[in-house]
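In the form predicted alone, a lone chain appears below as structure tokens.
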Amino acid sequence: MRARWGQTLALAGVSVVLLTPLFGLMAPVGAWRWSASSTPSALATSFTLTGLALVIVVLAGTPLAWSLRTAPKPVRTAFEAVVLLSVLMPPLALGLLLMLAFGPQSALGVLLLRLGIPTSNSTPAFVATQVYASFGYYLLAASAAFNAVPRELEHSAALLGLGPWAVFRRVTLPLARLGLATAVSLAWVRALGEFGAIMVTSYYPHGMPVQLWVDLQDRGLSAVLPLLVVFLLTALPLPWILHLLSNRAHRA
């Protein structure tokens, strides 16, 4: 009895320290002032083209994190390696090296500028720098799903007549769930909270995490909470029902 109290007081302390920054909400910095010109603007900008680059990053990481468990180790270590690297550079590195490789001024960027893909300032800027900052953390989170299925359910039902597809669909994507609503749940997060990257690559147009930015700047921290505040509670309620969720399927 005494170890579950103590185990109870524990965890509710280590979420009171979690929370703490919301009580920065509460902080006395005069009344708050909506900008009603930017942020329908900024909001559509972020969930349009987040979940655009949610929908690459999903439908390219899916089958390649899959098609990871059964490649050779040593290839399998090698391409993780690489994808790992690109998780741990910072965002700021990212920004600036994408524009280095995709710039007006590059090789590259010159033959997409003359297919009529604008590599800086743009849409299409805005959606491939969210998914490279968002690609290996799903690719990662989804790899380890797939990893944690057992093979002998796999195995038994294609002994059963299965095809691979149907086997993938009745067998390993439900039993990866869990794994890969985690994995959604952090490229979305990742994606849509993408700043130092963005601000290289596609200030222009603006979404709410670069919105924030210039309102800090323009007019203070009374017109950055309101529009935080919508932030927080547009992008946190995704990741979170898809955890409860699975986390519910998966008790049941």
Second form
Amino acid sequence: MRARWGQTLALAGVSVVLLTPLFGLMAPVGAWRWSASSTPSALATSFTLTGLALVIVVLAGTPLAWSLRTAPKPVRTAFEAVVLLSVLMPPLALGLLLMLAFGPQSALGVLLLRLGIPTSNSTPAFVATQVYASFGYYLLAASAAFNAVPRELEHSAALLGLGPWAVFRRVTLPLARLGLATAVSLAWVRALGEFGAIMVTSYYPHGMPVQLWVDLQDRGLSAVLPLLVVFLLTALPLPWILHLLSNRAHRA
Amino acid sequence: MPIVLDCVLTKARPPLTVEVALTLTPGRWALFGPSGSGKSTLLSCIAGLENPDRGHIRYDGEDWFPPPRPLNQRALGYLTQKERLFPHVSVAENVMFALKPPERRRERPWIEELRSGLGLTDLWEMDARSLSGGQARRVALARTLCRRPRLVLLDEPFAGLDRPLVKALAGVLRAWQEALGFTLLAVDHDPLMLAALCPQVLAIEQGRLVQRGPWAELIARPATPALAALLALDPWTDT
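Having seen the form predicted alone, I'd like the form predicted together with its partner chain now, please.
Below, the chain from earlier opens the complete complex, with every other chain and molecule after it.
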């Protein structure tokens, strides 16, 4: 009983530490000022384009994470090293490198522009940056989720006559779903909150993180805080719901 | 529908070379021998979970090796030592996992027979994760037989079950084999379990077949001292 109390107190203490920055919302910065003109547009940009980036990440990352299990070990190790490099990249550095590789001054950027795809300050640049920022996180988490599925169960299903797709759909995917939900949450949070790289590659259209920065520069903290509250309230439900569903499935 | 094997497989840990050539016709065959003699490895090779280093495996005119035939294209049922039930579905769904909805309707009488014959009626809607070892074993056996495979491989089918239940299940399995006519190959190191199910025995020792015939012959004239020792340890033969 004493151990449980100790554990609860420790968790409460850590929670307070983690939530301390939010106490800043009560700081005396004057009356909050709602920016009615820019906020809806920034919200729409962030959620629409992050949703699109997430779809790309999940559609490309899921089969890749699954196939990694059967890749030869040296190939897998080399690939994972590349993925880790992309995950470890500081966001600002990622933005700068993306601009050098794909920006309008680069050969690739010129080619893409000729094809009608502007690589700076555009919707494609915004989405591509989010994909770069979140893909590695999704891939690592999804790989871990698939690795946790016992191969013996897949073999059992195959020996019952199920083809590879049926085994994936009826055994692998249901057993990996909790880990995949975590992977989607991670990718969502990472893409939606991306600031450093987006600032370099796609200052326009303004997403929420950039809008926060712009409002801070132009209008001060009293304009930033309401925007921040809206951002948190709209961004958090998806990972929270996925987390709760995961917990419920674990207990079932 | 004979199964023809002539294959060699070397395992590193523990070091063992399994070298077996045999032809099995429909019937009930016991694969008997001491622990670590290669019994499970042989079943695993037939099922396709392991591939021989050389040789061939043919079943009913189909080449299963070489090249290795995909697992889902081998018309067999394989009960492994661990049940490997699907934890995310119910007992009923585990048993019928291989069947599509129309097949489930068509096979309803057979499914009902499996359910009652293996004592699964009370477990039917339960979560597969909540079963005891013996219950899981019976569910896995039902799942193995549900799609009426022509070849049935059973690795320690009665592990974790008490003697009266073993006797009852062996009777049910015998009846199903005779009715459906499949080839049954069962592995165990306990001759009591195997003798209850299979009239014919293949004795294996250090990866090689050392004797083949009915149990009476094996007990009367075991081919090796190790086999004699295994049979002498049997409490039934002591009495």
